[in-house]
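Single chain ahead, written as structure tokens, the form predicted on its own.
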Amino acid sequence: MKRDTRLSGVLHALLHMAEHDRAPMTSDMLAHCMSTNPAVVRRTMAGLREAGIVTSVKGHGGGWSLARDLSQVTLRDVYAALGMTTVFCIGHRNGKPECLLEQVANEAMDDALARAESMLVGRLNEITVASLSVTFHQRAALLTKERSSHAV
């Protein structure tokens, strides 16, 4: 089953943008970070621009910049800006089955999926992109400390 990795890729790009001292990053630079091509970056970032998460400036010295403080941006905001409509790719074999057994099975699946999606989206709403940056800096400091202690 193919997974939709846009959310993960965009979060990665936003964190690189945060580390880039608010200077614009070109689509080429972000494409390198995301291991994709610049056209994919432009298409993907367009939704974030419409949501007011990033801005873009064309031409020399232009590129993509953060438009909001990442402490004000949740993973749910990014998820919505990407236009992601469903979390799970599980579906019914038949949307309107005549068989009562299949109807019961579909209803059970619908309930389970709705509950799981509600929990996941609720959790995404609790996590800010800035909190990911904090975790990164904590891990980077720990790694630096470990490396310096091994060098002695």
Given for the second form:
Number of protein chains: 2
Amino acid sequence: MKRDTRLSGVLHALLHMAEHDRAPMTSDMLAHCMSTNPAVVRRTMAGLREAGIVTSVKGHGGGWSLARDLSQVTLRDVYAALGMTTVFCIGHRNGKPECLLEQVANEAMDDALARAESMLVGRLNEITVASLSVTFHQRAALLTKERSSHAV
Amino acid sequence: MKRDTRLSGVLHALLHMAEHDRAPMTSDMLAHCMSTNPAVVRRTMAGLREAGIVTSVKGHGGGWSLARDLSQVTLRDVYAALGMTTVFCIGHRNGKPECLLEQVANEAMDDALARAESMLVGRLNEITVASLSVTFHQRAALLTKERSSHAV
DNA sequence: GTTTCATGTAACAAACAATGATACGAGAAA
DNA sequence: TTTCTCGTATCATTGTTTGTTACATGAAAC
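Since we've got the form predicted on its own here, give me the form predicted together with another copy of the chain too.
Let's see the whole complex now, leading with the same chain.
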């Protein structure tokens, strides 16, 4: 199953932008972070721009910048901005089955999937991108500390 | 996103088998139910056979039969029998990222996805295939009643 | 004003996974 | 021996995501 890796990608990009101190980052820079190419970055980030999470500026000195404080942006916001239609690899063989048996089976699956999806979205809504940034800084500090203690 | 429709398919098949009163159903019959071809049925049902949910018999008069009472088979059992590796369309861009920022982003996603998956599996575990069969019979009876009242 | 840098977008190619399709071997009943 | 059926391998088809290229547009620098 081919998975949609856009959420992973844009989160990574947002965190890099947060480290980049307000200066715009070009699609090319972000593409290097995400090991892809600039067109993919533009395509993927377009949704975030429309959602008001980032802004983009053309021309010399242009690029991508954060439009909002990341403490006001949850993973759910990012997820929604990508306009993802499906969360699950699991689907129906037949959207509108005539067979009553198939209908019953599909409804049971739908119910279970809908519950899980709402759990997922609820959880994503609890996590701000800023909190990921905090985690990153904590971990980075820890690594530095470890290294210096080894050095001693 | 191309979805895996096997769970939908085999649930449908199991319900048909339950209606078929212990006589084996051939791959061809099941293929017609699922509007696919026999080879797909064999391939898909193979997991259920290995899990002891169904049996298959070769040769004249052979076919597929239920190996267990469906009140002892949950949707989770069926799901597990299919050997599905992923539930979500959402994945990582990079499985083992060097970048600490990417690691943090991926971990947050993994955590949320793992919670949702465990909810899903938990819910599937609450539903027996037999209960779907019951729902079917209730609904079928209701339809018959409606039709006769319309006739009057 | 021209050049350079950057996004916006379209169009197409490549990669990949699920499903469909065909074929043939093996086993069991008629 | 024939017929029926599963078991399985192989290849084609389909659909989606990602990668790639190309070019128009807009903005700053010179």
